[in-house]
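This document opens with one chain alone, in structure tokens, the form predicted alone.
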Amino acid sequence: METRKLLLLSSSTVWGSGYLDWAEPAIRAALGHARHVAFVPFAAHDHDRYATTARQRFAAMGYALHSLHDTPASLADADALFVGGGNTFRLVAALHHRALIEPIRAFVASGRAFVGSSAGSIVACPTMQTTKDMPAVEPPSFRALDLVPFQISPHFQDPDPSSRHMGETQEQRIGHYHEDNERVVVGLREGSALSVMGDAVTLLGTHTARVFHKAQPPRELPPGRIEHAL
């Protein structure tokens, strides 16, 4: 997929900041000379809100965004795709139900970038299976838009040596998908993100991720161009 334009943020927020603030120099270049943003708000329960806080978000940055709950078939006259975070298993089965998986690799393959942040993000893997989301509703499958050969697990979090919770780490429970998977996991932390040209994929941010492979010892990756690891 020679023409794939993937910007894949792990969180819209970071401690101290606004909606996508810490994002938005990253955002502008990847939609480049877009315009006409089309949104994808079904992580959330409440689409009008969501839609409405992702609007005024890009209307700042000076985009024009719609959301698919209003304007279905308006994703074939978009220039760029923003799939915005949430609930990974409601985000999924929505693809599904609203039979929007192929038309959004089409999308993508047609050289338009796409945005995703958090679960927006998972869903550009093979499947949601790194998602840590409550199952607030069943999805069809766990298959996802399979637009990069890796998954990201978002909002990856270090433990704490000193804390005295008892309950699995990040780490431990992507030990745990890859005792029955093979696929390789990208801990992506928070203020980071993926940048996907073509086969080029670079890590953004200031901070290193986390990259686990089957049966092997994960690895710190710092920023700049990761692919050779992946």
The other form holds:
Number of protein chains: 2
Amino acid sequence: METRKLLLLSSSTVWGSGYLDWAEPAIRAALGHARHVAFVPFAAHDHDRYATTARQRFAAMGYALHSLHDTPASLADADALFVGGGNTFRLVAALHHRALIEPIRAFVASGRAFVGSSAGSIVACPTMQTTKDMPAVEPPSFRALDLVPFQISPHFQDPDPSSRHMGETQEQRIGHYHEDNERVVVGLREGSALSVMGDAVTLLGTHTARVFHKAQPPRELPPGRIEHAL
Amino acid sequence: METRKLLLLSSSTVWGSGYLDWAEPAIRAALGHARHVAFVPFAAHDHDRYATTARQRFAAMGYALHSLHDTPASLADADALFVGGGNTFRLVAALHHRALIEPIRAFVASGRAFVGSSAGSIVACPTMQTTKDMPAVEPPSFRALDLVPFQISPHFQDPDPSSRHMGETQEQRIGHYHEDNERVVVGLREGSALSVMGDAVTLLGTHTARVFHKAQPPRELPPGRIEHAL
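Switching forms now, from the form predicted alone to the form predicted together with another copy of the chain, please provide the structure.
Shown next: the complete complex, the earlier chain at its head.
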């Protein structure tokens, strides 16, 4: 999609600051002249409460936000979309059951900005198969919005060398994904984001991203343009 | 099921020891006079390699083990079943695609012993919805073997109070599960297991288990009989 404008945040918060504080400059840059933001609250259980939190935070940045759970028509009127984080299974189930996959794809194809955070960033990928969430809800399909050709693994956490826990690390889980799947996986640390403008993919923030190609050693990519490595 | 005999291990290994070493006394006790063990390798990608590992480990304990991936008929001939850990999505997909749900339920109903570890313990539950694994494979359903009326969350990990990571803890993920579901969840720490003999449920090992009822504070249960609290 030549026209796509996506901002995909690893997380809504980083340690020691408030909701979306760390991401505010990137959100402002991504939204540009947009004023009306449609909100997808379906990764949370309590849509009203989540919409109130998001509405207040976006109002503080000067944007009017309407949630798709109580104002379904707001997608047509919006000039940007924000998909909040939460449980990825719950979010994907809602996107299918509410028939939102194709309308959101058309919205992005029209050149309007898409901002996702955590689960909201995963659903920009071809599938939801790189989530770490519990399958609290059973979606009719793992297919997601397919706005980018790679997978994101948000909240990427490096192994703790002092740990005596035998459960799998995030990197080992991504290895399991690659035993059965082919797509590149971007391990996106908290405080990082991907900006996708047409075919240009830029890693934002101060951290490197850990990028996994099937059957190859992982690579650490520094902030800046990274589409050549995906 | 009055006749059920289940041993549900949180993990196959604990820090500093080999495959199933910590669990050997409990496995011997659960298997009793059994000599022929059928093995479910489907949580791993490489069935041959996994079956070799399990066959050698059970041989060292004096049991003959046959894997269902190359000897499907071994279920009928076996007097015990071992379901190995790995990726829960992959395991559940295989149980459905290979039509193993009802044969394994009948096996357990006949009074023969079932041993599961990690993903193999989750699939003894009504659904696989308390896994932490990545959805590497899309199963046709989240339904599992339904051999016990509660859910297990294995490799249960307490929050690290020094962590600055904003991703969810295992307890928070279980909270998400309870926003949409009702069943009791047993957080089973590594080095712990549940023995289920008919209606009697015993927590084995030296750790407490963290038990979650919907909309109630979690409880720590000491080793011993716990069915009254489930």
